[in-house]
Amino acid sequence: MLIFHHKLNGVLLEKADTLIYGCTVLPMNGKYFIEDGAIAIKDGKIVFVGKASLVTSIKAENRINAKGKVAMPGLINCHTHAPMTLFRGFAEDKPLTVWLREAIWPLEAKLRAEDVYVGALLGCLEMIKSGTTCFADMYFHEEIVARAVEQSRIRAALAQGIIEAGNKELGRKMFRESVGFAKKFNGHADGRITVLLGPHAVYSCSQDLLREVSEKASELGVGVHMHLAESKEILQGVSEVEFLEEIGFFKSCVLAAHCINLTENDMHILSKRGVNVVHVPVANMKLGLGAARIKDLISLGVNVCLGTDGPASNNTLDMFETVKFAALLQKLTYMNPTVLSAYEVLKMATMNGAKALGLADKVGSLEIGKRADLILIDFSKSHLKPLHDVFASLVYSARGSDVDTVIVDGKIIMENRHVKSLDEISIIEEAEKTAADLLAR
């Protein structure tokens, strides 16, 4: 009889909590896959990845026959505003400045903490159902978002937003709240929540405030999440990157969303300072902002990951849609079909995302010793047949609705498309009521 005897940290293991077998496994730590593979999970960690034939006799409380499915790391959404699910479809087909100042900001001024909770729960539900296991969020009442994250059992890197917009008193207040949130919630929810500071953007925060944010982030040992070089309209003729470099902003790890309007010098600065760029293709296209030059950034060694942006500027939190658009937009931008291969863009949505959030040692790939954050995609669907190239099929053909099972930190939070951690029907009903009430205020 074959006995499972993988050695982890010097301990001989003969059983696991969960065993997934019979699937095609994409570890995403290299361009290869394992047919008829298996993954064993114990105490929230991956303890085996390999051929199913090697673990036929392992004892496991949960045994998942994943024949016909593909197992891969959960997708990582590196830039969103999850509570904005309540704004989905509200302000459509408007330029960024009009969209922000005449529609979004006035509506956000009416938001209450309970609204944010409902919107965040709906966002977590949507992300789980479409295969996202970790997301980076920047918004208000972020302690309420943390509550939704804890309840849903997803993983998140959260930042309490900071906006000054010419009001120094407001900026100071929001800065204090962001720092207080970071101190309180780092490592919350059994370690699934990490934190960042969240200055909104160069155009909405003063030079003094940005300097203070950078210094405090370094002091706390946390990163910074912000919008960068998003629009030509807002800061005409000014290089935001050069400005931040001049004031010594890039001291800590920076997660910079959009990065569309960059000069060659800007790109070199981002590379030199180790800034993580979040490519947000769908929202950028929808708002007519342009396309980031991702190929150029990658060639300079910049770590590029992916994000959906909020559901008000994208309308969906489906990272599979973002993966496809990321690949297609770059091919169009450079007029070159070889730019950004299927494997490269999947890596941006997994390994690169984990690196950007400081979680590369925990998640982003299916490797022994890492936390068990993974998804199973059902490849029995007609739009995924025949299967010639698993990486291409995931990028160009798969949809969020093809995700069958989601596991985070070793816990099965969705199985056979049934979300175990949340009441789907009640969340949807409450979100519709809350959105209607918000618009009526």
Contents of the next structure:
There are 2 protein chains.
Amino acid sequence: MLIFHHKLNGVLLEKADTLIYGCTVLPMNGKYFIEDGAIAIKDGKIVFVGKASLVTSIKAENRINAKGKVAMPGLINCHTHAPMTLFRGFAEDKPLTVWLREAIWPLEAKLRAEDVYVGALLGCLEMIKSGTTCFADMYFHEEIVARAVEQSRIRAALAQGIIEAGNKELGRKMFRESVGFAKKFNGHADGRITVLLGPHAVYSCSQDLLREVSEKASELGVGVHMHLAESKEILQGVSEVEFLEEIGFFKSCVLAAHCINLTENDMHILSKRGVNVVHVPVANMKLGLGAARIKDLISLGVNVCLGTDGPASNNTLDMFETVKFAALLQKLTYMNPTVLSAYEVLKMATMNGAKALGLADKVGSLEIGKRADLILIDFSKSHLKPLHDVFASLVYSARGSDVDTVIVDGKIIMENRHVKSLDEISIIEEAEKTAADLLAR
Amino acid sequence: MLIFHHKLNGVLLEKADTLIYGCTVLPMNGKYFIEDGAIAIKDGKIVFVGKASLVTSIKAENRINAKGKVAMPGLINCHTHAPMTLFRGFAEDKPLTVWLREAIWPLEAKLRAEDVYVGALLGCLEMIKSGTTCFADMYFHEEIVARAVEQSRIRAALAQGIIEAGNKELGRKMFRESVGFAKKFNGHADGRITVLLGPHAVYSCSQDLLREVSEKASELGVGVHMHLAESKEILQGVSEVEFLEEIGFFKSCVLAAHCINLTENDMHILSKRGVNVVHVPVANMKLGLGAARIKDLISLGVNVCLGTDGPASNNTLDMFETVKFAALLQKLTYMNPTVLSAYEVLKMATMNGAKALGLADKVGSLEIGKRADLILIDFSKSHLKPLHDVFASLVYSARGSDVDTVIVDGKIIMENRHVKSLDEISIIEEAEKTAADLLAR
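To test you: the structure above is the form predicted alone. What is the structure of the form predicted in complex with another copy of the chain?
Following is the full complex, with the preceding chain placed first.
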């Protein structure tokens, strides 16, 4: 008990804004949990994590009796394109190039800023309802995504996408916009929004542009969010990773999604350069692209986190699902059930995600001094009974729909599955209208 | 419209027991759906499937306005060990043999009939809550599982397990019990229970015993439920499938779970002998056993259905999850996103399952004259919006928790997620007590 007790201070003992008590608490800064635990929140920050018996006398505006629930850090989705909710289920079971060329790109060409807003709101809604408190997004009209993030009260690391695709003019324009977005929106929405630059991929941006992006990111002190080694593309005889290494790209802090097709040398480069790898198991399987070798990356010390990808290739934003897919896909890939334990994969979905987004000191675990981003999961349901192992139950049995309460930056944004920050019905109606209109254009 | 209209008759037009209307109906006897559809049920049977506008004047005791919902046949789980809910999350991330020898078998040795009852009830509850209306079970004390099935009002094809494991005496005893169970329980619970014989696997039963099981099954006119080619076991230089072929085992109607490790010749034998293959993607991945080559089996004309396996190796009984895993695992295995379309995998979870259990004339699709086993899925939720493709949405986005209403044999056993046939809270309490007691024994 002492490990928590000594951190109590006078202020806390008197008053908090929110006190959650009676639940099992998984701080996720180590493989342990606290039964009959409590979390106290003041001014958006966690001011107590420990046994509920230590804070019985505390006064709090919101007292949440969380008996029968599990409290843990909110899940962090490190790679998505949230506005693509609008394309969910559109053009299914097709090869990647057909899907992109004949379905997704023609629709995206017709996308207006107001469509992106509706799609992003629907994405934020879906993420909140399934326990995600922070996401890394890369898309067009990212300033509109920022508006949706601000409104929904979720946390996000946003990047305006840059695609050159052989058109230098276009590349320069998108680069300027990505930089402009980053300068304007870093720290936006009371600090809940942070930014990255968003070069789409090695094959869609030129060497010169990638070099500039990397230099600019270092200059601005922000990271770079990109797709890496998703397909088997080879550039001038070297792998994508070798190519980026050669041009010095990894001097900036890189968030690299997918990383399926890596040589051993590639893995060593990613490790040496401290690249953050986002594993995206559901979309990688759905598009038949292959399985990243996450166990190898982890054993080389690479920080691996998780992402859903856009809902057009998943088709959800449900990180609980991604957590289960990630664990099972690694066990299959290595034909070994001991690979990627339940605790390890939950860490990927929380603390490793926070690290990857440069938010390790802010979120990702339940610790005194961190911002209060956390979720309560209702463990009263039949598929979670009996409870032998809380980590295994969260990974192998729990569902996004079991998330009952979501708190971001200390604010309760969902309680008893009711989202407080957004009007669910009107967002859904708008999204349906927008999707129909988009198809008719 | 005519395809449905001509099937209407005088009796139906006057009165039904239950009328469901306003929903999108997926009959699953072809790749089509009916918008603003209706289903009428009388005496447990489907008496109408078609446009709601055709049955506006019909009288019915229960009128269910299902606007915004999707109606489809209930899902059929073709391989599980339902009472193993008690072991959910017990001993995780361990190699198969350690898991079995050090965790599962010692616990099973302590299992009493009353424990199996509680575990089976919890399993039935979980299945109903996630849209399964019929399951194939193999375990010990199967007469107790039958009691749980009768009480919960679900449908099931049950097999008392037979394990010889080198002990001829034990083998003969379990064989007699499996036959005794089959004779006693076929057609039980108003016909909702059918039976199979349950030889555990090739490696756990002798050649003589397997031959006798096969002959007895043919004599009784029942099928055989077993594990097949789950591991890489080789017997006397031949594969498990070749071995069974040589001893004439496939003369009986076989439901073979897993079928991961098959040679091309094995696949041809399964096809030639009309063996029904149960694909079990979640448990196969979780235990690191490999991926069955379902596309190849289908192209050889094999009837492939789906199963969850027991909740100790899954760790749920959620067929919606299994449907998504099945589709994605095949796309990954063949590195091709066009493999196993959404419609095909839904057919595996419904009609193919009915065929595999010898229930094709009774359930598996929504057709006039079939028993009314169906589910309503609530499509109002954010992760199911917008709706571009109902088949894709059911496979890639829907969750067991989106199932709103469950009807088995014409009876509404869940409505608005409230299970009517079982007392949810007391079952969960009993299961927790039983699991704790089991560990303490």
